[in-house]
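Next up: a single chain in structure tokens, the form predicted alone.
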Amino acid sequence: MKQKSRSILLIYTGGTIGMVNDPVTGLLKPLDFDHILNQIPELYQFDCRIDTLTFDPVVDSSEIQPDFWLRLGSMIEEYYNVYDGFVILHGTDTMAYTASALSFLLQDLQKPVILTGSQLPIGTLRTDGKENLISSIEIAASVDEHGQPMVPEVSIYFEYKLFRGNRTTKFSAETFNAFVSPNYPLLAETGVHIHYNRNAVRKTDPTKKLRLITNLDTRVMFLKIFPGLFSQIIGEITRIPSLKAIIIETYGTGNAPTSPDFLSLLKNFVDNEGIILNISQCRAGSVDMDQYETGHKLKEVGVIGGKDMTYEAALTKLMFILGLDISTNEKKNMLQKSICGEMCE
């Protein structure tokens, strides 16, 4: 019999595609993804042995937890030197999160990590599980010239387009086409072919070994800027004792209130060692707070740009730096760099 030339692990760890229907109750319920190829016949085409691995219990998209971060990570550091590449398959709703989370986690990442997942269950009749996951161990197995892999970074796969991870958001609950990737290009696009866009794809040092991170600080607050936004509310965010940074969603290319109150309250929590990153809510487009004066005087109170990362990116980001044993502002300079390509340079 024929040795694969490739191996790939198939890890579910919850979410729509993995849900079948019980023919006694008729409620979805996870799939055994020991028997994978049965619902999927055509995996056996593939030149690679697939082997599978679910999360026991499956995790619903909205009860992920930066410790599944971590777990998943785990997993994928333990086995990196078995198989060639890795499929993730998780509900779309933390998708962009988990995506994220993972890009910093695995550092100097060598080898595709392609999350994926469905709107619809794998097992209803216009599925778009199938073609996703094909497609998703097809780029995971695929290697240019000189063997080595095509996209060795952490990425999103769904309705025929590859994602970097980090760049990627959740778009859309009532379309196959459910994410997006506002600022940053594709990596590849399905059709006949697969075309690769190689420009977009991370480069990567092959001298150099996996390193996972074991540690994130989740002490990070959201606060979206709106007309009408209450001070005392603001204050009182800024006045949590344990809270490390706040990342403020601000209009257009980072723009927010210039009230004194406002302000004042930002710089306090700056001067007693918080970060506040300003990222901007238009999900195109960059923050740059030297164009308008409203912006500009965030940052003269300390306030870092965000540039052009999604919402997930920063949040995932920041915990990654938080749970760095340095500086304040040597976490503030790592924040305003491109780590694993989440940010413009």
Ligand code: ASP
Contents of the next structure:
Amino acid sequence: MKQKSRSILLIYTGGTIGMVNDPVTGLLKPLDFDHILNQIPELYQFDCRIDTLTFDPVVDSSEIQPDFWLRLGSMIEEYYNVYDGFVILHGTDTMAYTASALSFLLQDLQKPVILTGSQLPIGTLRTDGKENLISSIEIAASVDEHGQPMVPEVSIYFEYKLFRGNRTTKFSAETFNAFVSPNYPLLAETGVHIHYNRNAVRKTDPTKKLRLITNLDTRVMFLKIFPGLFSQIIGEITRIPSLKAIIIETYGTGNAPTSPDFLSLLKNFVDNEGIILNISQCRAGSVDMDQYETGHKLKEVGVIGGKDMTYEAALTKLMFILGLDISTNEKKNMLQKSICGEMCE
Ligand code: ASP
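Provide the structure of the form predicted together with ligand ASP, given the form predicted alone shown above.
Shown next: the complete complex, the earlier chain at its head.
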């Protein structure tokens, strides 16, 4: 029998792709992996070995918490030397959070880790799940002219497009085109052929070994700025004793009201070793606190600019950096640098 040249581990975590209608409630709920495999006999035609693993329990991705990311990271580490690539079936609701988290947890990753799922269950007639899964496996198994993986990073494949995981955000709850990457080009696009955007794919250093991060500090929250935001509420939030960092979602290029009350509450938080990261409410473009006075005032009180990061990348990067045993200043420096392609340099 001919030996298959590449090997892929397919990890099923849940999500619409494997769901069926509960006959009693009529609601969608996750089913087991065999259900998926039975719907895609094409998987057996691949010229690569495909092994499968199921998370216990399989979940709707809205249930996912950071300990799930840590389990997924250690699963990949455990099988890292056994397989050439990994494809993770995951619900779309929090797929961009998981992809972003994995990009920080799997330091010096040299192999493809592709997350995919679908908007319609695999058993339905017009499902998008089949194409998503089949192309993800094909990409995960692809190598260049030197036998190296084409996309050795954490990515999301959806509706003919491969995105950098930590640049992606869920954009549509309804169309098959569920994800966008507003600030970074596609890594690949599939049609009759697969077109790789080789300049956009992260360069790896083959001398480095995978290093798994096993700690995330979740004492962080979002604060969306809006007209009418009440200072007293900000005062109460910034005095929460366990809170280590706040991601403020600001207007445009990182602007917010300049009332002295508001600014002094933020300054107090920063003076007490708190970290405030500035992310724009606009999905495309970058925070630049040197452009308007309304942004510059934030910089003056010690707010840090998150450049063009998605909110999923900002959140998971903060959890990763807060979990490191380094000084607050070192954490702030790290936040402003690209660690694994999540922000512009
Ligand atoms: N609620 C589902 C999930 O995220 C939606 C999906 O898979 O598309 O698990």
